[in-house]
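The data below hold one chain only, encoded as structure tokens and taken in the form predicted alone.
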Amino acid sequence: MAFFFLDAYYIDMNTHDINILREWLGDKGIITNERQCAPYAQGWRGNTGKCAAVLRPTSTKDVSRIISYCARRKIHLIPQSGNTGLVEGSIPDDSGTQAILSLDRMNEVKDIDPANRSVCVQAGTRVSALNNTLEKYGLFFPIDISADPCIGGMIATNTGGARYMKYRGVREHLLGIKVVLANKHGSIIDAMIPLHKNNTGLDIKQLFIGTGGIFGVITEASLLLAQLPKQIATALLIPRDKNDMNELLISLEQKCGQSLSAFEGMSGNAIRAALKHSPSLTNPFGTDEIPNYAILIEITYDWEKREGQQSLDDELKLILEEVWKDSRTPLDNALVGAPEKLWALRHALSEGVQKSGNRLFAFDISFKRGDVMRFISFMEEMLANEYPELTICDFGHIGDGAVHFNLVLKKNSRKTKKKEYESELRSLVTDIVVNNYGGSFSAEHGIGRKNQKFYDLYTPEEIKAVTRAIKGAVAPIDIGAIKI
């Protein structure tokens, strides 16, 4: 079966196109100045593209008109919300022919419903702004990552984050959605029904979760919220042997149940990089040597401390004493500390690692939980022998099987910076992840241009065929950075 898309070729935007779009969107709704366009065309890690214009709608109707017009004119659109992605999924290529459809002016928070524990937001709303608004209601949107993304991008990539163990990801918190399909009509699907249960046929919103915008542009969302934690306790755990991490994780899950909200692994290399490049951080280990591996755990209660009840810090200490006494659990030490200080260290890892060497090769990968440390141990031995110029600075969501596997090219290395070196390295690591361990080449960052090669290589042909069939039926215009 063949599929024919309307964008068999692209054209450059011309003055006529710019003038029409400016008439619809106003002067603030379109940017064509190269200097002003540049921040929109640059990714989170400095990778850059070039765009013909940045289009900044304020409503779903505006988005519909833009998509319809650009579809008929064969102008390629790149949807963008927070632009915090790491796989080049929200920036244009370097042709200068693509236009960015930015949702940064679509940031209204409305219809907060504490009784239903839900809220309706426009897709350009930053998660920090949303949670600041929700705080007075004792609610929050519990998808926590160190960047400050927008809701539309979080849905498009099905963001998970550091507290996935307790709250899961965006998919579990999306009640309804409004989206403009990528077709010549700019058709609007309004499925903004904020019901917790609604089993009346196809759950249409699922098409747009984690699919990178290939079917259309999300403009609004109805979100399920969580109660703000009233009690929080955190600790750093130092395992005797990181290869026995699963026993420690299972033990804590058995003792803490659903109150265990985070189990974040941090390599010593990553911790040292963060402390070096963020002098304001407090070293939780004091004058002691930084361990080869540490785990940040968090337990939370959604209710206030009751009279006569011990503090959650004290309860965590008792739990850790129980773990310590269990000879089957490989715990060498534990440090209970202030949540804001320990999380500050965790959130500083990414930037610290990025600045720690000559060049960074970052992988967002996932496995069955029992395979994470096996993979890391295998890679430590293999890379030490074959790529000694690289330092592993891994960290991530060990509790749900995901890891940010970062390879840093040492500053004194004379190794080539050519694309061939990076391509060889990415192919090597990804092949081991997928073929040796049955893992995923993208845990939560999505596909984007950086992962396009691996989508093409590792996605089963049957799944590709179904994806193309759905797209051909509902959204035949090629939109965004992903090719299916």
The other form holds:
2 protein chains.
Amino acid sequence: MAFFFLDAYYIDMNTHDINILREWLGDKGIITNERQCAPYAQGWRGNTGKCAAVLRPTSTKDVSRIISYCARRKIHLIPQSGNTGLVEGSIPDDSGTQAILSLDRMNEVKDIDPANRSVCVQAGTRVSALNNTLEKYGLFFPIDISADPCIGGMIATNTGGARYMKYRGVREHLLGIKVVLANKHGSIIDAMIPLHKNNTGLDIKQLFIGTGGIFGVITEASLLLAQLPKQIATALLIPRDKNDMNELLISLEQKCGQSLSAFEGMSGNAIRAALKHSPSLTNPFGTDEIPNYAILIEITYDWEKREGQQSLDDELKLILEEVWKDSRTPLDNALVGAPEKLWALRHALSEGVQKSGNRLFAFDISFKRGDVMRFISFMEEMLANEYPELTICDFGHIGDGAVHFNLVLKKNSRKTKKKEYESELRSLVTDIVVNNYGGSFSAEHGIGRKNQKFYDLYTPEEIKAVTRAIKGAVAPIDIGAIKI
Amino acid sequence: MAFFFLDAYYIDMNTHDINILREWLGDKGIITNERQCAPYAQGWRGNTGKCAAVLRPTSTKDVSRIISYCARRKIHLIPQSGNTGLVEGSIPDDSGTQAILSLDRMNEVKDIDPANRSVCVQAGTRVSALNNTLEKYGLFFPIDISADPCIGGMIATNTGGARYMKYRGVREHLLGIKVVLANKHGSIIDAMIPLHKNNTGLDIKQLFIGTGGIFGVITEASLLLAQLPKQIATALLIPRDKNDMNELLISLEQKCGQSLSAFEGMSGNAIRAALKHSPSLTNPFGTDEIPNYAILIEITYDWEKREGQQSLDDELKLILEEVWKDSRTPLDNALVGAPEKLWALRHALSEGVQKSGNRLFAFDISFKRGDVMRFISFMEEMLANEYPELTICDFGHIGDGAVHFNLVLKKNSRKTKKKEYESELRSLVTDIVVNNYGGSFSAEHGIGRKNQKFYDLYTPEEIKAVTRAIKGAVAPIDIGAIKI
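Output the form predicted together with another copy of the chain next; the form predicted alone has already been displayed.
After this comes the whole thing, all chains and molecules, with the earlier chain placed first.
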């Protein structure tokens, strides 16, 4: 295998390129019409790029051919599957010279193997479609997020989500991968071995997990599945003081262990925003005032209720009574039941917050679990003094130390929409996260164009050097939205 | 960062080298006396190498200095921590020119963080010592194997073990790592960030998991811990026909989900060997005949028995009665209880088998879960015809599709101990595993000198090429027992 470096400038696609690619991919395989390209070039949060074309292969071989051709012609490719990411990792920039490599025609689900609890999927398969197919086997791919992404993008983002505490993330469910390397040959790596245990050297699939496509394009994956839970109980907890959250988490973990499948914080501000935006949601607090902070917890058992056993709701009530009596973990109130309504509210927070103000500055950050609430308290005080025009609408995966820390510019704010304001604010918050708390500027959304600056700033030099050396050695073609 | 390639030949250490290293590391930091070196140079299964010296640094900085010096002097280092591996991955060859880099003086446990369920350990920490320290916090590092390895070696081997079904392996419990790269600078990579979720680019620690030290020497790790289980129930199951094992496994998984923490197969031959070798063990079958095959299952709950709940033993009895009634999963017998005795037997199988015949040919292999018993049946027939001098003494982690497939040369066998016999046998079995069943030649023991041949033979060329390219780019110094 020989490797080479390309310069970082790219040329436009021309009619000749389009014709050649159309010949390979067929009429459905290439889109050049601006209106039809537009949805591919628009990000989930509304940010829009511009592309030269959308290429839609139907096989790994075609992906390889495209990568090889575009390398030769210096056409910069942006791999895309579900395009539900939040960090501009799957949309082109606004130059109009980049081409989108869409996996949306590669969505086959095959080799469902209940005995092995595994399945093979093509990268453009929606997680909802996969889970619908798996339901009759009592199995599912247990990554739970508000959006409906495709498997390829989930791998490239290493999606975590709301039930990570019990199930963990994409990395822990990837058995095998098929990928086309970002080199001039478009080398195909077939590592689709669906074994639970396999320790035979470098686990090559790790290169492609959470790296936003910089090393190549994932075309297929072999996934480890989980049993669908048989009993689920949810509750909404109101802590007396949100700074006690940590004691509450530890206490619940000690009483529930791995069956505690979610511990999701929701600020009163985020709840209000969701209820206002989606009138069909049920307000779990009825006519009462919405509390300052609430926690959605879930426990799941993978087995049916056995003879003589109480319902899981009743068991959860007992657990919460114990927690209540425990003076270290003060609870003001707890409502057990209504899982669909509570999760509908939880999953509506993101969009509700997005729509609630003039502008949203969203941070997907993480901490050692003991630090999350310390950080939020610190920020509340600091922002109230220095940025009174902002409302904190945080929510997130407190059980994993992760929080979607959202700052909403109040509707009546006279602050301008200047770029500098956002840039200053982003730098300030991220600097506190990383330097004061040893936290991460991206808990689970990945890097993307949006976090490029923070990758550059906060990744230790020696780690950047290793990443670049690997990129240069195995996947030297510039591909994807980020630069490492 | 600049990289270079060293040739693969090495020179001997001389008195000058020894003196310089002694000055840095102190008298305790270097061993050259042959008798004192011997235990470091001897592998767990008795295979012995010969070393020029044992170097025993006490800090990451010293490890860096050693690697840098030895690179310049072309001294080949073999990193070693607990030296309990089974594939000759941590012992030198018999040339006497290699030096062991032992982590046995780096065994500090620090930063125990119950709120974050994490701990920092130096690489030379024994897992038993770590778990003793953690016990009072109700936490443990949940990798369960018969030996007592150190954390560094466990990472380099990606240890799996007997409770992988519930807890998974080392890879899933590694939050952060500190490592010295195998380059001429001995570059230190500090990625000791103990976050549950952190998605900020290439997860660099993955390079060092299961790769036997070829990319560098792990000096510290940040580990994710699990709650100690609060209720445990074990049972010994006798399936009517071991070919029904798979239905039994699926049925139990459906009834227990993630609380099924072990599903360990034990052949009658392996049980007999263990009982004979260790008279202190309890024969769970009393005076009855030992069955052809038995399965040790364990279910664990992470919570205390709650008011009104039955004991987990009673619950397990109910579960097994349901399985019993289910005609798809025929059970001949089941004995619930006596966890210590059953696990003592399980953990004594390896040594019992080792001592039971003239010679042991051990295979650590894995399959899609549905294939394990098909493979064993096939081999029983094939070996009975073609290798009647061998007894199959298999046992292992059937719940993970993994099996320790042991072939014991009968004591009265007239077969010679010739190298060719072993070589032919190893090739035959491994070829069937990989080519006929799509299985792995190393489920969890890693590569090591012992599996080098199979790595060379069965690793796809494109994966070897990527591994070599990465090695050349980031860690070009030849280090460790294997060559990639």
